[in-house]
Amino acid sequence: MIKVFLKRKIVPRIANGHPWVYGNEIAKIVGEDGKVLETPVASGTIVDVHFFDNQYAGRGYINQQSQIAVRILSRKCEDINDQFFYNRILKAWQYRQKIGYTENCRLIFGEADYLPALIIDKFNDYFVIQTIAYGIDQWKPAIVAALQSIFNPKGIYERNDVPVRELEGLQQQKGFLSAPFDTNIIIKENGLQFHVDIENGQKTGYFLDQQDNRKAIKNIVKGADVLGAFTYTGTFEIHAAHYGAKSVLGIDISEQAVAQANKNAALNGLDSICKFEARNAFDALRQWHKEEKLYDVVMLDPPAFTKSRESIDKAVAGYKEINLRGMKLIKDGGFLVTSSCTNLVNTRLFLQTIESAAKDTKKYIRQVTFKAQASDHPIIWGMENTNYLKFLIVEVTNK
């Protein structure tokens, strides 16, 4: 087994549990023969990670194409090898089964379930799949045939149509992993149903880290004017009127999304009180403002607006104007919903933008509630990006 070792300094967060090796952290690669390599190990090749006084960290994949350099899927001597797979995924379903996500949930959701750059959501019997490193991409024939064993699914899909691939040194495709089936399918989440596009959808094809928050504005919802904002495909606004609201508006500037979410509202019997509009959030509520319209609940659910920490200032900027706009549109005593899906902006920046934003609108906040994502994304500490979503509703009165 060819071993990394790495530097002294980098101990303390290996030994913790994180799972990334970074190229600059490692201090010399050994080969089989005792002798330190001078040339790149193939990518993909297993490794043992040892820390610089020899003592074993772990075992994973390399690439010394990546930023990346190891991911670590085991810390134990064990062979990876299509049984670890199976094994790995049956774990991730067991623990799903005891928590009480089945029908549709994130069955595998990377580093928080030991396996470091694979994605795999349940919809239903069909899965879609996510391998975004090189070393887990070469083990995608065995996670398709431990999902086959294990659920017998009615269909598996790619979408690996990710920027993040390329620099693995991998091409972004997508397609059928199973024999082709219907990739337009329809779902079911508290007490709802949702067309959910498995083949061109975002991400893959649904946003299953929402679906408990989206039962929280039950009660704040009753008998009130909505407003939602990033809609896509109109789940947060369809919950609103099957929880009772009296008028729903939902906005999002993609076409595709906003007819599937008229779709949506059809598919359940709410048409006639959850609309939406292909608009642009930023202008839309600018314009609002001025005509002095009002909302008694205001739902916004943005994009990251970031991907690298280099343009964090830029995301917490976008984060601020959409909110301050979204909360001059609230009438005094109504409720601001809100969300951020980027692990960059922390929960303490996420909560300082929305008390600036309350600041400068001159508005005071209670909070009502703070939640992360579902549960079947779960929360790794000390690993940042398995805690990355943050769902904020607040109380929104005049000064």
Second form
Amino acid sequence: MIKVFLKRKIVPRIANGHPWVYGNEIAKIVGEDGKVLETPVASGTIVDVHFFDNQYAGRGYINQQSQIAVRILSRKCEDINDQFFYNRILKAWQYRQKIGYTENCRLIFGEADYLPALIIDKFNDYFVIQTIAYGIDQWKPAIVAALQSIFNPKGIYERNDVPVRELEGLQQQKGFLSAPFDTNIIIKENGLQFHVDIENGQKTGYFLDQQDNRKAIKNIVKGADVLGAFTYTGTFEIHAAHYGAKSVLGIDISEQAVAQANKNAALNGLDSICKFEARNAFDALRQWHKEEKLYDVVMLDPPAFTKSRESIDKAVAGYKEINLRGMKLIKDGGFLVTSSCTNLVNTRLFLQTIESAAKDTKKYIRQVTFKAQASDHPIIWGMENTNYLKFLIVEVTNK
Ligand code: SAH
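To test you: the structure above is the form predicted on its own. What is the structure of the form predicted together with S-adenosyl-L-homocysteine?
Everything in the complex follows now, all chains and molecules, and the chain you saw is the first one.
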């Protein structure tokens, strides 16, 4: 086995369980013959990671083309083979069963399920996979075989059309990993039904991470006029109508998303209450404020606004702007339901941003609910990227 030796100062993070070894944290790489390697190791090779004092840190896959040179798969000296992946996936499934997420769930949440760079969403009998690092991509056949054997699914689909793969030296691609099937499926959530377009929807087709938060709006939307921006396929909005809202308007910049949202409203018999329009939320919210429109509840679920540390300021400015515009549209004593889905804007920064938007719009806010993503996306303390979703409901009153 090839051995990767870490620099001295890297010990605490890796020893505490973080699975990433950055290229600049490696002191040396030693070949099977004990000699220091001068040329890069073939991407995807399983290597042993050792601390500077030769103590064993774990075993993982290497890719020196990537900033994250090694992702650790196991802390034990165990074989990384098909059985290893089967065991990990089975364990993750048993965990989901234990915590009560079975019909639809994020079955594998990468690092949080000790399978770095692997995402698997389960939509009843269908599975959608993303392998976003070179080393895990090599194990796709083993992963598919494990799913076949544990679930005997109706279909498995690969949504690897994500730009991050290129940083790993991988191509973007999507397609069937099982016999072809109709990729337009229907899932059930909280007593409602939703069309999911596995092939052309965003990310894996559906945002399971908000599944519990959609329930959290139940009481505040009763009898309310509701506006939802960044609606995607209308999930929050259709929940609002189901929970007794008087009227619901959902907007999204994507025509395709709006078409799917309309289909979803009809599927649930809520299309007389729930309307959707294709619009840029920033422009629409500003315009409606000018027109003095007001809503009892405004819901915002914007995209990440940033993918890199360098542009956190830009993301914060985006969150502030949209929340500010949202708050201006809320009746005195109404509610703002607002989310952020990037770990780069942490909880403190997110709450500060909402607070500052309230200050600028001369509103008082009172926290009703603050949550993270659903529990089928486990959070591992110390692994920042697993703690990413912030979901906040505040009551908004005029000063
Ligand atoms: N609330 C949704 C997920 C929203 S994802 C759910 O729970 O399923 C973010 C959405 O914002 C995407 O659908 C994207 O098309 C949309 N979006 C991005 N920029 C936008 C903009 N400027 N105005 C309106 N929608 C936008």
